[in-house]
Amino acid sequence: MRHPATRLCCLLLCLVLLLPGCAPAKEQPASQKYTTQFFGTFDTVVQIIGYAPDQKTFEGYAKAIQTRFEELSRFYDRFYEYEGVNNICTVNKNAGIAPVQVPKEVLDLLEFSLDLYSKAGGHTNIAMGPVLKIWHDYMALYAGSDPAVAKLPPMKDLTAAAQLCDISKVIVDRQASTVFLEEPGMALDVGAVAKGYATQLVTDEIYAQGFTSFIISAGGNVVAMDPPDDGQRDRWPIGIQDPFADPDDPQSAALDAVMVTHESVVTSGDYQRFYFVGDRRIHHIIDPVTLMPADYYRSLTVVCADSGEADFASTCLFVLPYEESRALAARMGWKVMWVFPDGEVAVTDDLLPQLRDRGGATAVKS
């Protein structure tokens, strides 16, 4: 049973969402908000929001912000290999060969993920790699092309890559800093998990520097710190973007808004990588089971204290049956929204108090 639920002529998680305040106007912050973004890390946008005495102040934590996600994404980097770094492209290279020696920060990736894994059940493996690399080459092949011609990949190919998936066989040596996969042929992919765990791994850093007014949002994955020092709000609102919506209409409604601070809003959904295959939209979120796209949601939202963490649980309540996936969140504290391919949205209740529209949340101070 989807409980609680409600239906919908039209459904949302955007980027960044931030509501208007509906509060009178108080005496003027000493501080000012100021925004920015850039690209080319994890492909994605990374937009910072906050709070500072002055526009140089900002632009110095925005410049330390993006230097350490530039950093980190070469560190995760499955596809290509940089010059002086060891990644997760070189231990891929290396598997059956030789124990590779990392960065500290791939060490900890990797370790918080093995440790998931084993908490939630399996169901997000990083060791997935030979089977993503089918799936991203026919999506980069097919993307945009005549849905009559479009295919899937061939389920022998997708079985035999899975016989190279063995998590047991990734070994991560914290004393020699190495990793080894142990089987030629396997491979790592951390897309499920290193844009949120680098978001709160950049958050944390920065926050300890004297940041602390802010929120970071890097595609989906969104994590909000002390409240906007505004004077009027106590909370900032993270909008949750309709997967029925046109992503490019700046006029569409939003699903809804919760309401966080020092807490994360992580997005997986099936209208942001994709193609057709006649009239059937195949993404990128496999079912590790099935090997094919989990067809459950259309999108599902995860809310709590670390990024990393909602990361890696929207992916994995994502390739669950909805009572199998409500029962983990629930086992695992992660408060969710699930939207159904029919409309419908189910939300835990642990969520409810923080969201505007179902719940009656707001950001402004009391």
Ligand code: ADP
Second form
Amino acid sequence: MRHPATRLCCLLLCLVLLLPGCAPAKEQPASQKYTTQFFGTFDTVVQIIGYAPDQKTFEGYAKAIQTRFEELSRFYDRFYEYEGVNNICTVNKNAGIAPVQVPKEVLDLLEFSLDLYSKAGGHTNIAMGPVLKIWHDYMALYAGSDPAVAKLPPMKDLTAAAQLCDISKVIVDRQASTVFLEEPGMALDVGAVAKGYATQLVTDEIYAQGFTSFIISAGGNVVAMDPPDDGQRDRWPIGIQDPFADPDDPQSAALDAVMVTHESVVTSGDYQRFYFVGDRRIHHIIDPVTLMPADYYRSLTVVCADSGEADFASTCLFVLPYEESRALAARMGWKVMWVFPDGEVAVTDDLLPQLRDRGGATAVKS
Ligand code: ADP
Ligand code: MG
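Please show me the structure of the same protein in the form predicted together with adenosine-5'-diphosphate, now that we have looked at it in the form predicted alone.
Everything in the complex follows now, all chains and molecules, and the chain you saw is the first one.
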């Protein structure tokens, strides 16, 4: 069975390729369109679609993107350590023992996440590692199992783990380049934000090197830069997966498409990693108050300038009931589409004009 994230990426690629405005340019453009993909970083497929003067130039950019993704994926890994570098896993192993010297990219990600945590009023808590580990272990044990035998973790275990999730005990010392988790048993889990943060960082770096007309899609995190260099379109159309569609069907229609340049589109959904207990779908986005998977939405898409922020936001808004979720999005300036369990869809007013179906937007130059 294909990995769900792989399916999502394939679908996004199909959608980008199939959406209107893909006909050959009237005038021969100076650059050509190229696509490639790689697997093995952040547990997902990363796809690159972009315009370059020739194949060799494109491949050079793609190689640089992949190398940087590989490096960042090692830095932000919470399960494994790697020779020659201290990463999130090293920090966790040293909880309650000693501060750990880490690369600048780790300090940057942690400060970014702590700052957004305080601005957005909690909800996406990178110190929730102990609780998330329990859910992760249950997911690994029961994914694909008979729903009649699959189990939920005991609430007493979750409650005990929640005692070790105090984010104020994550001490980042910029001068010493260290991170310290003050209590033994604490653990960072940056799964809600690292993929988006890394995608934005890599995007900005490669853009500065001269690759400008492209999108990168990393497992539901898409960043679009300059418009497609085809003389026809002034925005990139990014498909939003329908959470009710068959994920194995590449022909399944998108729920909508959002038209973007210099913006990020990030989707979190309950269909990406899950198992069933009876008829209850147990997925990977956990409400820090109930300590259970949040059931308010099937999926939620955030559009904003920064992919790290959009990734943080998608998790954060997912665990809040609609009124609160909408109010927080308005306060933070996040454009959002919510898809409810009954199939209803809600969209913020500022996202509507960028939507193909609901807002009549098009990628084609007027
Ligand atoms: P995806 O990883 O599928 O793109 P998300 O961006 O929503 O989806 O991140 C989900 C991941 O974030 C989970 O696998 C888990 O590691 C972590 N996570 C889940 N709930 C929370 C939460 N409330 N706060 C912080 N991290 C969370
Ligand atoms: Mg997220």
